[in-house]
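Read the single chain below, which is given as structure tokens and is the form predicted alone.
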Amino acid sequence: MTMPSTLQRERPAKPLLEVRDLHVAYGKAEVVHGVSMDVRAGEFVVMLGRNGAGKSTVLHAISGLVAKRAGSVHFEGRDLSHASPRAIVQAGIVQVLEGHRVFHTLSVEDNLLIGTYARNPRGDRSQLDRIYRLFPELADRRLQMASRLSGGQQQILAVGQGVIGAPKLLVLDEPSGGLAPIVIDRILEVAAELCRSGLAILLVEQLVEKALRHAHYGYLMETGRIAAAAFSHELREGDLLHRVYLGGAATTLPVTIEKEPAG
């Protein structure tokens, strides 16, 4: 069994995505309060905290699915901070939503297409070998409707459907809502293998010990802030997780967001 690097001592010296200061708001209400946070090539990072914290709402707005009120994204040192979701999807970020959403009428093929038209309106059908090997369960339905698909398979096809359109960073929303655990397992295995290849993941999680287990790195919201940021071990090993998910006061770990270094 390959082990994740919940052993770094660093982190990669250049952010790939850079997010600073973001506050958002539904109607006169902020929800996001100066959130900053950074995701490295290669790197699997999670997003902990309890339910209403922010973490989705944070990865909306890094999406383009939100106004931002205020605050900064950047990817590879562009700046994507008022970019359409279309252009943020060109610019090599994917977010795969929440509850398995995927097109009930089409197959599942189909639905794997649609990945892929963001950066081919006609659609790429030279990554879906790539795809039915690393989800052979949909190469095995791959004609069938994704209605008659489980709950755990359209998932996994919703993941698949992500990973097709080639991104450089993607975003995964609660993957495992309402599904098996050995469905869960499955796709956080694979969220890691492809983050082995080269892929940075961004993942919101309310699994802690398996989202930990896999990832190298962590932020830990608390009513629309980051509480604190911390390689994965440390969070594992801490009781900075039992304090904000009991109710307690998040002051056991610091929040640090690296800069390169001067020069």
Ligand SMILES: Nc1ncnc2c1ncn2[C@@H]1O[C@H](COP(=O)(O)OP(=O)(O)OP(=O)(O)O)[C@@H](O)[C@H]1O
The other form holds:
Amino acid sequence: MTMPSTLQRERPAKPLLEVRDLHVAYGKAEVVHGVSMDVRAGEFVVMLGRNGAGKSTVLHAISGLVAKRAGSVHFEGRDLSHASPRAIVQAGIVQVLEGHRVFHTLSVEDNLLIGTYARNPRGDRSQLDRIYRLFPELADRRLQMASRLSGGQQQILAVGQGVIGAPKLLVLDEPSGGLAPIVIDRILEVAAELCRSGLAILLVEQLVEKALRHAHYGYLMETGRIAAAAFSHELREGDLLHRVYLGGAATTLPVTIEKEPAG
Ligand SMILES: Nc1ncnc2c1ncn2[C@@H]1O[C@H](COP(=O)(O)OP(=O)(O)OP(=O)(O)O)[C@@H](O)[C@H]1O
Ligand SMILES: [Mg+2]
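Right, and the form predicted together with the ligand of this protein, after the form predicted alone?
Whole complex next, starting from this chain.
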């Protein structure tokens, strides 16, 4: 198993996803208050934070699934701030939603083909073999109904459905939800492997230790804001996470507190 470059000191220079001063509200209640974050080319970025911090909301705003009150999202230099979810997928951002959502009454293979529709309305079977090589557990069950898969297999299917669309950025919202530790490890290792093959990853995860083991860089959200941004090894070594997750008092802040860009 390959570990990430745990002593990384510099992020890749090439920006891929650039979120700036994002505000999102549900009705009148603003829950994301000016989030700025990046994913650079080739990076595995994790977003951490307690329940209700606004992590999923940020992901949904990136994917165009909720409206942005203010702020911008650029991808490969293109302004996607007002793009439709479909246009965002076509630009190369694919999100795997929370809760391993697959179509239970469809076969594994038909679920995978759905992941190709945004680029090819008739479905693109040519990508299936690549996915089956990546996920042999799906190859063995290609004609089974998704309802007959275990929770872990359904999550792998959901990831496969995202990967088959050949995204440039794969966004994963708590893929560990309700799964056994061994399945979680497998999913995170697959994500890391995809990253090594050139796909950028943005992961939201409650399993902080596991996530930081694979990620290069991390953002910590607290009540709708970015509280800290740092390399994974810095987040692991500092006591900030302890403070946020366990409510203890931090005497020092060993990580870089992100400054909003001026102007
Ligand atoms: N559809 C919605 N309508 C109204 N409020 C919502 C909606 N979705 C989320 N919220 C609220 O927005 C805030 C942020 O929620 P969000 O789901 O983004 O948090 P999260 O960090 O993903 O949490 P979790 O770790 O539990 O998944 C919470 O206060 C939540 O109650
Ligand atoms: Mg969430």
